[in-house]
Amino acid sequence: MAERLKATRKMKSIMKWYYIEAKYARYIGKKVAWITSGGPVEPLIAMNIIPVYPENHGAMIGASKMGGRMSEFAEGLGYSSDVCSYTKNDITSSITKESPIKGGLPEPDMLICSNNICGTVLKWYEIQARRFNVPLFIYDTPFVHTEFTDEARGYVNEQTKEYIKFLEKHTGKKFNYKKMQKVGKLSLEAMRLWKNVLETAEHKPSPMTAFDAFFHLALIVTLRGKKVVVKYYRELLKELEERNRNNIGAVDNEKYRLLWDNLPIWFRMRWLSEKFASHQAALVADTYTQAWCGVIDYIDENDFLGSMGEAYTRIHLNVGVDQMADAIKRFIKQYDVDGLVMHSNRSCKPYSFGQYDIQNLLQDEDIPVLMIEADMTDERKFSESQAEARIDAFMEVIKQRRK
């Protein structure tokens, strides 16, 4: 395996100071907003509000192998075992303060929820709004079954206006449209850079894997719209391009290239990475991290607020199965992959329910598909021996096809 990317240390430092600032927000005159991962963060940045992501926190809990225990605690409170483990982790942490971050997440002054990723977030954020006795804004996005209509555009644009009124009411400040214009341009630039970062994996051998992308995704999720994100991704892109010039691959002697679908299995990242690498296979792309650059074409650089609603409505999880399959077909060709690995995620129903339909829609691609059943943070729902047997059999199919 190649040496870890040098940029990794810097990103850890940026995230550390981001959480410290959020922890001490009240002492520096700032407010904290908890927001869903698919929520419109740019207006918060423009209003000098610190965005905090319970889903990011859930991923950290999973990576720290705390997810099963914390999910079990929430189930003891009456939450079903089928409820999203991010939700259960967040509810548990807000009660027990158990967390990879000392004391858990900083308490919110407001909650911002967008239902473009799933319906669970609506109840999750309602529960937390009551727990912390803070205002909740729901940015409602219609599902894009086939096309984005003029009626849908008008509806989400009204949502944007209501969102701004909500922020003005609960900060006591007028919305800074001039700053919003700058934030919008920085956000779009960060998305373009992130897209360029992911596209370096088109090179053979790939300078990074999807497991690297899962890690370096954090900044584009949390702080897009800030200069630090643009600067960071420029440096990361430069490092990856240097690897490509020197033909340094993330996986030694890369021979097979794979595509990952769905969220990571956070508590088995290293094991999965090493397991695939043992077969000289690199997971060179994934559908999850692509979501934060897949809507670039819908954003008007000179009218970010006016185009934001459409962009946030068209994200990967808020479109029909046919469109999801089309995206996977594009990635198969773009990254020249030999096989598709699908994580059937017990927590994320919108991401997982359509996977068998997508498999059927991919028949023309004549590409092997592996299904791994697990959960993004709850290790109780993962069988390492079963996953290992399936990966070995899957890779054998790919190797036979190459002969």
Given for the second form:
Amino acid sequence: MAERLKATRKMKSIMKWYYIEAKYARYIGKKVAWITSGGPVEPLIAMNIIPVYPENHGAMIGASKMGGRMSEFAEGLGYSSDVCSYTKNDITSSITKESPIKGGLPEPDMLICSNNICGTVLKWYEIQARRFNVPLFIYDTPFVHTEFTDEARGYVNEQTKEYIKFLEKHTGKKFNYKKMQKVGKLSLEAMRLWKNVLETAEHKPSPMTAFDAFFHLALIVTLRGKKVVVKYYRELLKELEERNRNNIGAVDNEKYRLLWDNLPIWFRMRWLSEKFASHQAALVADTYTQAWCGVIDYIDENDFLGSMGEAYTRIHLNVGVDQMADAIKRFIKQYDVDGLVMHSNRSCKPYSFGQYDIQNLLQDEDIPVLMIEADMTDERKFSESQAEARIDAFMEVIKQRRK
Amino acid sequence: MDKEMAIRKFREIAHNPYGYLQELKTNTGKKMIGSTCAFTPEEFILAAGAHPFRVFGESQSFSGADAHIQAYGCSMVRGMLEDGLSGKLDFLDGVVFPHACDSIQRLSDIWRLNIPSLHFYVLLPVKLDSSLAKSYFLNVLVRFQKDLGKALDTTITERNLKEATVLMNNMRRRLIRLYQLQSEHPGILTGADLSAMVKASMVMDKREVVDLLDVVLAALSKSPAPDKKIKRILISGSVCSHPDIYKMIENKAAVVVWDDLCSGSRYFEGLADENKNPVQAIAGRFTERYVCPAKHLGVTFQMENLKKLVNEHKIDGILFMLLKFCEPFSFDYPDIKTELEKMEIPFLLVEMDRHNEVDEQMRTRIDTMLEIL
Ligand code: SF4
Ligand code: SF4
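In place of the form predicted on its own, output the structure of the form predicted together with its partner chain.
So here's everything in the complex, that chain up top.
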């Protein structure tokens, strides 16, 4: 297998530094806002507010294999065993302080919730607004089943203004529109770079896999709008391009190329990546990490604030199943994949319901599909032996077709 | 018609809603427009000369739905889809999907892709407590008015809409009165009958509902109120139409005197202001009084509302009936639970599927709670 990407280490330090800053925010006179993964972070950056992502924390909890235990704790408080485990992990961590980060997340001064990824975050942030007794702003993005309506556009654009007023009120500072311009440009640049990074996987063999993308995603999620992100992705891109020039693949002797759908299974990343690699299969792309560059076309570089409403409303999870299928079709062609692996994620209903219909919509593509039943952080919902048998069978089909 | 006959009629229709609708379509030729959530502004459908009704998820097995929604979807969503796929809703001309929970949003996509019928979105805001959201709400209703009129080849006039608002209000007033009677004189009706009456109201011709309810209300106002000492129960959750549960409760000298259910009071509570422009009146009803955990009206709304009901109806115990896999309702429960513990109000959570039989274990749990009251 190819060596680890050199950028990985740097990424770890940036994230570490970020969490340290967030921890000591109070001492350096900064405020902390918890924000959902699809939430509009740029105005926070422009206001010097430190954004903290409980979902990113959830991913870390999952990767540290603490998810099942932490969900179970929340279930003891009365939360259902059948609901989103990110939410349960966060609720648990804010009570027990259990976390891969020492002491857990820094407490929020405010909460920013956008329902463009799901309705679950609305409930989640309501719970945390009660617990921490802090103000909650909801950036409400009407669903785009088939059409982004004029009234929806008006509604989200007005909310952008409401959001800024909210930030001014709770920081006691005037919003810095000039800085926002810069932040907006940097954010867009980071998205473009992220897109380029992902696109290096068009190369055969692919210099990275979706597992790398899941890891390197953290920055575009948490800190887009900051210079450090742009700088980092430039380096990463350079490294990947270098690999492509030298034909270094992430998977030894890459023979088969696959596309992943839905969130990662954080607690089995290594196992899955080795499993697929053992079949000479590389997961070259995924629908999840693409979400952070999927809406570039809606953003007006010179008017970030005025255009972000549309961009945030039209993200992958907030559109109809047929639009999701269209995106998958595009990726199938773009990355020239041999098969699709769908993670049917018990935690995430908006991502998972509709996967069967997406399969039906892909009929013309004539592509084998594997569905793995799991959960992004709750190991209790995953059977390794079953997954293994299904992956082996699926790879058998793919190999047969190539013969 | 006497009270018994009227109630029997309600019961029959609640038992076989789609049979009734099929017949109604044959007799009246009206377009049948189903709705998937209590947030559907049925007034517009009435004003368009069509017939609004609720899709219930009557199916008990999900062989068709299984091919579209994983087993971790709630039985309401899977049941509705099965109703649509299995041909039970062949009389259906169109369906309305208001923005509700995540599962219903995806159901909407899946429905559109698999069941041929007119399809309407009502892309409601999720937060209801801002003036911005309220004006957006109005715009969404105006769009629905246009879309619906166009699809049904008619113009929905203000006059028709006003009439429909009055008609819906008339029905709502009577249902509210019925619930009040049950709260004032617990046991004046059986819980199963009351629940069947609400369910049938979601299906039937609204004028017919009003007439039948008048018969029942007139008779009840004359019948002597039972004055046994009973325990007063509130049911809270998404749906509960299990006649067995009401019977079990009544067998223990208790009565459900109010509910906070999508299949109950949430359907009819709150009146639209008849003095306002009708679109505004309809929006106002939803944004000012509505209690649905998939919507946001401040962070303590659900809890405060429950407390209000407990006080108003002197509740002795609460039964939470949640559908398995339901996110919006289940996320509210733990904080409410903590609050109720502080208030020392006994309660019990039952998580089940829509058509589950009440099994022994559940029976014992419910009995035990009732005994300690
Ligand atoms: S995993 Fe799915 S349900 Fe959970 S917070 Fe993320 S988008 Fe929402
Ligand atoms: S029971 Fe819950 S998950 Fe099911 S349709 Fe109702 S709100 Fe949605």
